[in-house]
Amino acid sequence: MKNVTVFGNGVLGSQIVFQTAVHGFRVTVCGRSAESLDRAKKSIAGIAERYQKEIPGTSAEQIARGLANITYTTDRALAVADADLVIEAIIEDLKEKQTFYKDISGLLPEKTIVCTNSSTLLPSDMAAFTGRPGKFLGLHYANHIWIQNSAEIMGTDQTDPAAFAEVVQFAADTGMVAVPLKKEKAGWLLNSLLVPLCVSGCLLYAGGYAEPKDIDSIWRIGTGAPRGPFEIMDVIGLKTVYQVLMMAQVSGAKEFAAVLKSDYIDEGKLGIATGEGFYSYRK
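Form predicted in complex with another copy of the chain: give me this chain's structure on its own.
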């Protein structure tokens, strides 16, 4: 693999672009408009700065070489014309993603492997729309990609093992710890573990057993982890936590979701992004 095309200019899209480019791949960023590409450029430049600050020993030259590996275009056909790999990181909406795959399926060369970065949808929900289910699978990055450098890789029943292996290799070649799943799992691995931890924390708080800061404290001290469940939920964002609680098949979860809505979300306390969630992050 040499040429990677990324669709989607959100938080993760920009991180995937730079992580891939700084590891020597040629990356094409495809956006809807000149404006969206301008935003992408700014966002990627910001990511590049953080690499230099947060990864010890990163030289200005490495950063510059990474940025030089990136090209920008609004022309979808041109963007994928020689793509070995397409990574889709567009909005988390099934209909939007299905439409996207239908639209690009006719443009892709035979060789292209296609990956979705979706964290809540399954690749099998989209495979049929890609026109190449054998070369379609999930490649899931976590936020803060240069520090939390895990990549979960998940195929469908139809994914060709050779394509799966190529993506595992690609993840490793771009500095990620590749974590393969043997079959599809809603929530992948990380969220399949995080959700029960966070829901359990919510139920301890909702049940009146202890305060968030005390629950987090016992978790940090007892396991050596840097953050307890409430701090993690503030990072994830409480709107997402609300959705997770509404879907959780655990007694008491929906009741706490209602509290979360009235006492936090409706008050504008959405987590670290708004300066307040379970904790206050204001100076």
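Alternative state: the form predicted on its own, after the form predicted in complex with another copy of the chain:
Keep in mind that what follows is only the chain, not its partners or any molecules around it.
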């Protein structure tokens, strides 16, 4: 693999772009508008700065080469014209993703392998819409991927083992610890562990038992973890948390999702990305 195209340039999409580019791959970012690409460029530039600060031994030349490996376009056909791999990191909505795959299916070269970075949806729910179920699978990253560098790879019953192996190798070649799953699991491994923690934190807060900072504090002290559930949710982004809560089969989750929307999301408090969520990050 040499040419990678990424659709979706939000928090994690932008991280995937730079992580891939700094490891020597040519990456095309495809956005819906010139404005969205401008936002992506600023986000990726910020990630590049953090990367150099947080990865010991990273030179300015490496960062510059990584940024030079990235191109930007709003033209979907041009974006995938020579793609060896397409990574989809758009909104976490099944119908949106199905429509996206249907729209690009006729544009893809025969060689192209397609991966979804969906954190909660099963690849098998989208495979038929891609027009290439044998070359479709899931590739899921953790946030802050240059430090928390796990990449889970999950196929469907229709995924070609050769395509699966190529994606495992790609993950390793981009600095990830590749973790293959033996079969499909909603929530993958990481989120199957993480979501119950965050939901439990939300329900403790919603029930009036304690404030977010105290819930986080008891988790950090009691487990040695670097962040508590509310700190983690601010990093993830509260829009994504809202979507996860709406899908969670846990009593009280949807009720708290409504509060999250009215008291935080509708007020523009989306987490670290906007400077405020459960905590304030404004300087």
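Values in this document were obtained by computation on a predicted structure and should not be read as measured data. Between two forms, the rigid core is defined as the largest C-alpha subset superposing within 1.5 Å. Residue numbers count along the first chain shown, from 1.
Relative to the rigid parts that move between these two forms, the hinge contains W188, whereas the other entries in L139, W188, V86, I47 stay over 12 positions from any hinge. Comparing forms between these two forms, one finds the smaller rigid domain rotated against the larger by 21 degrees.
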